[in-house]
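Have a look below at one chain only, the form predicted on its own, in structure tokens format.
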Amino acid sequence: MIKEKSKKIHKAKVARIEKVSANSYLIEIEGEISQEIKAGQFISIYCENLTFRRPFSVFSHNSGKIGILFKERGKGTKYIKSLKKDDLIDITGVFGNGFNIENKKSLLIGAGIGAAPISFLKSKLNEKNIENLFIAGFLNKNEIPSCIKADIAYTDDGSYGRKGSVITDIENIIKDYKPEIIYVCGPEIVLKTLSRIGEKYNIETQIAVEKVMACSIGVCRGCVISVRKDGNIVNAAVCKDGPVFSGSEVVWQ
């Protein structure tokens, strides 16, 4: 078993919690991370009578606040959403390697929850006065966050926005922006295919990969993907080597 000690436990305090769509939240935590947080790492919350904690990628950081966008999938965000203001609880991280900005025309595309680390990386590049186009994407205008104001938005069924996915008219939209990097966070057939449309027109692609995680530190090799390196195919831990990767080093099934 995984120790505690062997994370960075931080007591917190949930500040707010609300609904922002038909099936997602976003909460508020004031802890004691008084570090810099990079956009594309998350931090582990411990949820009532459950053995791992839960990852969530962070949403926002500011004035000491953490902000967390979640959806209702089982037990543990079942329990993060009962809680209320002023409730405390604990969570360990920061945790991962985030996006590594560049001041370069920048693209952002984040699909569902994805959306919300994006979301994160665009205020910061708005901070940095670094140019860019946020694109997100959800299943119909119901599931789109409140919190989530994206510059281009997609709906599987055209309920708001333009019709389909992210990757719908991605080419056009890369042949019309000309971005000099992309910075990417979705399902695995996004990741995919936005590193793969990187390498077709030479861009650089930053992806951030979702998996299941439960010791967050790299110990139990849960979230084990097969990267490049120095021209060997290896294992690397989502968690730990991770959650950032480069498109082009990941090796895709």
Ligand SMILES: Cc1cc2nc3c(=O)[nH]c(=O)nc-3n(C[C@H](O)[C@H](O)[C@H](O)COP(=O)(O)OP(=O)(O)OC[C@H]3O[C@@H](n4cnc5c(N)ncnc54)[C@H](O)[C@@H]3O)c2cc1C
The other form holds:
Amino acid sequence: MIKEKSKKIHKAKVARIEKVSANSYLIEIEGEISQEIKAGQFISIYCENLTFRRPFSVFSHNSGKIGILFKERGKGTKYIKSLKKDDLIDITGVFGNGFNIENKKSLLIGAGIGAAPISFLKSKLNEKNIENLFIAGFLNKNEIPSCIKADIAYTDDGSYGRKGSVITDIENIIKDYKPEIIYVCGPEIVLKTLSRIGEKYNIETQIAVEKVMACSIGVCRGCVISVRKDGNIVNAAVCKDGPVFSGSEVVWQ
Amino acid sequence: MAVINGILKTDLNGFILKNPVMTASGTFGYANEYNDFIDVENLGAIVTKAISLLPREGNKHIRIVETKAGMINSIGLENVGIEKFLSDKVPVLNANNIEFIVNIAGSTVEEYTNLAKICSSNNIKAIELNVSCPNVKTGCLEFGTDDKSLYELVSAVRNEYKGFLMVKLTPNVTSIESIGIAAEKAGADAVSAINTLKGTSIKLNIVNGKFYKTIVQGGYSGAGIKPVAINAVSRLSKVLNIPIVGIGGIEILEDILEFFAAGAEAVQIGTANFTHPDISQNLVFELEEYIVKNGFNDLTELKKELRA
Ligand SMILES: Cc1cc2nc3c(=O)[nH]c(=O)nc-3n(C[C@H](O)[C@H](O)[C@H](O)COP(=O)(O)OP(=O)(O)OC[C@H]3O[C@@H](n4cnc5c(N)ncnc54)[C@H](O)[C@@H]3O)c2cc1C
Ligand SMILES: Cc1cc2nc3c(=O)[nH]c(=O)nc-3n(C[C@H](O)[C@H](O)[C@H](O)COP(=O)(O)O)c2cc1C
Ligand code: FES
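Compare with the form predicted on its own: the form predicted together with the named molecule:
Let us now look at the entire complex, which starts with that chain.
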């Protein structure tokens, strides 16, 4: 017996695709996804001839359209970038827990393409009038997506904003700004550093972790990390229990 | 479209399924996890993730890697253990009308027989023995690679378990026929073939003239293994009288028809569920449509024609 058509697999339509920096693209998908999407939640995109769907955080969600900001890396992102307006795109989701927004003075940190979900988070915090400061870092000026509007920008080579990475001067920024919570997305080194600093200054951190995924729904156990729970170290699936974890619970390998 | 008129009915040595499409162990969770995408009750059956006596944490290092035509996994049998499966998952399976086969794994004959006893006393209708596990007693050799160990194991389990007993064969052997025959002689009701092939992926990264290697060793599955699986099923079908369930690289209806032609009575879909989480249900509908469109009476007739 077939019941109502499922909600988590969609043949959607590309509404818009645009190059927004030297190596990143913004794609808007006309989703039937009407539910509220939390920042940090993700969708998984089927890429022709590839076994694994590729996971991408939601960057925007307006009038039924889901926006994804992605950086070209390998075969999967090459395929997605080749799509044109009105092409069909096979997506599953929305998956994951997403950031848990708290009404606290918030420091937002997005390194590289990790700025995508953090930018979405900023728009949610702004809607709720929660005070926040968004720091983004990129390799150089050419890699900064035009759709990212950070309060403080870093580039490794100093070609735009401050020179360095998001962690270069982070302790001073924290001392000045005095955030009550820090939200982070970026490479592992950035997540690790901010988890440590959060503990040092006794500030709550929420970090978005990335892992290669096969199923996206917690069944294959391919994306697990170790976390502390009630004094024990247990497995957590990044796709289902995450991708957002408390910085203090993650056990780094 | 609905599976109504029973034309897909599949009889595996007395274990009756509404259709021959199952999902393979380790790729479909324990119960209704895929209800977000399909109605799991539409499938012939699901085979659960391998379940051991006690919960297992699995491996620590990188667990999955994509390959050109599939993937390599080294999950290390992470699972919730039989107790939690019975208390938390079985009620969900029953409430959702999902037919299921419990895949069990152990490292000694006693562990398997204990699992079989527990399944028996909890009225579990069907089990699949995952014999691709090292036999602790004999060192590193897997139960499924040695016909004598396998015979001993299957006989011991058969003594404790009266339900449908299927043995899942590993392809990492010289003669799959002798292993299949051992399973049949020991009283298995069916065999399923194949489990994953042994595979290794090495990803190289060069930084300042120094190579960084990411090595993943584990089980290779997906589209690339289909010829190996079809070969195994064909060879088994020449020597066995019990039904064979074909597994390996199935992605489209033609793949299923090829397995039937090779002698399989039913199939399991594994890795493809990750790529297309609705694929197993779609294949049920496509198979039914194919039979009707081509004027066969039912699945039995289709299989007969495929093997003629
Ligand atoms: C929860 C989550 C959210 C993400 N959000 C974004 C985003 O908003 N924008 C963005 O540009 N990227 C995002 N990524 C990363 C993105 O999934 C990878 O860049 C993409 O999968 C690369 O695919 P590829 O075929 O182009 O590259 P490949 O050649 O396959 O790989 C390049 C690198 O991408 C990573 N990767 C590959 N496959 C996967 C996979 N299945 N799952 C996770 N990582 C993988 C690996 O680290 C690999 O080294 C996210 C990843 C996760 C897990
Ligand atoms: C991630 C993953 C986990 C698996 N776990 C199990 C398992 O627990 N027990 C088992 O018998 N087989 C397991 N398998 C093997 C599959 O059930 C199946 O035999 C194999 O993947 C071949 O089928 P496929 O090519 O359709 O994936 C696993 C496969 C994958 C990809
Ligand atoms: S991707 Fe399968 S468990 Fe997370």
